[in-house]
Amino acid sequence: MPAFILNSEFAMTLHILGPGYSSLVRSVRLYCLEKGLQASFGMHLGGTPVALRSPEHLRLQPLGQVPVLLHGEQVVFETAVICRYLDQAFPETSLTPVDARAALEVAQWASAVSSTVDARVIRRYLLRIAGPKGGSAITPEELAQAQAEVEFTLAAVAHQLGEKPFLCGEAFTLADALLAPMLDYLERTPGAGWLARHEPLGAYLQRLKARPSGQQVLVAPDFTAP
């Protein structure tokens, strides 16, 4: 681990290494705030910029991905693992259900959101129509297929949500922290109207945006911030 991380005042805080516009960085921020924890974030360490996939970054995350959580001398990567670590490190505000069956449902949906929903909604659709290439990298046939996958996926998620306040029941969990930033970006897609066609997802997102955590995280992203 880089020496400048250890033996510093910064190392005693929670810091999320990753750009603020990353949907997964936003998920970890939501989880921290729902637990009552404050964490700094951004591609920097103690005020020192860290470039993506630089030697400093790769010492913390060998695959060159974000987010990475730094808590004292502990370094944790992979979003779901970070959130589970936070529940272990701060058990008094754990967001993991105590009941085994409820915990299993959360684990299933957290995994499904971070893998399938992320792939279909973010990777294969949003990033291809609104990413750096602005839609130039997707053919009309690919766009139609991607849109069909988004429709199918949102219908399944809306069915799971039903009339519950949160995706897996009466309380905010990891599944919500992972899903909310994706839906927020989807809602910001001009003219798409995805959530209007898939109620109750629209009302669900508005509830999450109204929470104190959502008021800080589920806002228009700043793509210029490091």
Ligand SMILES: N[C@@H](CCC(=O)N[C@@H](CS)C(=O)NCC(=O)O)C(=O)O
Contents of the next structure:
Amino acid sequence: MPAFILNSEFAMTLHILGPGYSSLVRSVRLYCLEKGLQASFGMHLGGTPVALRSPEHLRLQPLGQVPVLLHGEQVVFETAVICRYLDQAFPETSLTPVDARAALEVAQWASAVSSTVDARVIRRYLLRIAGPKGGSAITPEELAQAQAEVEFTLAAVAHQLGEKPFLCGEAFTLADALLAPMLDYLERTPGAGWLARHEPLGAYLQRLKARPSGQQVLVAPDFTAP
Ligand SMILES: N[C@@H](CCC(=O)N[C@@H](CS)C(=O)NCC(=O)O)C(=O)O
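Could you give the coordinates for the form predicted in complex with the ligand, as opposed to the form predicted alone above?
And the full complex, kicking off with our chain again.
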């Protein structure tokens, strides 16, 4: 463990290592804010920039991914695990339902959103049309296939949401923290009208954006910030 993490200056502060535009960094920020926790974020440690896959990064996350949570001496990676850790570390504001059946539903949708929905919406669609290669890496046939997968996936998510205020019921949970940044980025895709075609997802996103956490996190991304 690098010495700076053990430095008392950082002890028990929360820092989310990762750029603010990362959808999963945004998920952890939403979770923190919904729990009333202040956390700094960015691809830096104590003000010192950390390059993706640099030795400093790989010491904290061997696979070279973000986000990574630093809480005092504790280092945690994997977005859902980070959020569950936060509920263990700060149980008085736990966002995990007490009821076992309700907790199972949240775990199930959190897993589905962070694996399947993320793959179909972010990795195979948004990053390919608007990522660093700006659409040049996708053929019209691949684009049509990726769009069909997004349509299919949003229909399933909209069905799960139904008339409920949140994805798994009456309260904000990990499933919402994971889903909201993905929907926010879809909504920002010019001319696509994804959420309008899959109501109530559009209204749901607007409700999440109106919350104090959403007002801080679900905003236009700054791709220049470290
Ligand atoms: N399973 C990981 C996935 C993390 C992930 O894919 N992060 C992206 C940014 S949103 C990343 O680090 N991409 C760079 C890479 O995979 O090399 C999690 O849930 O945190």
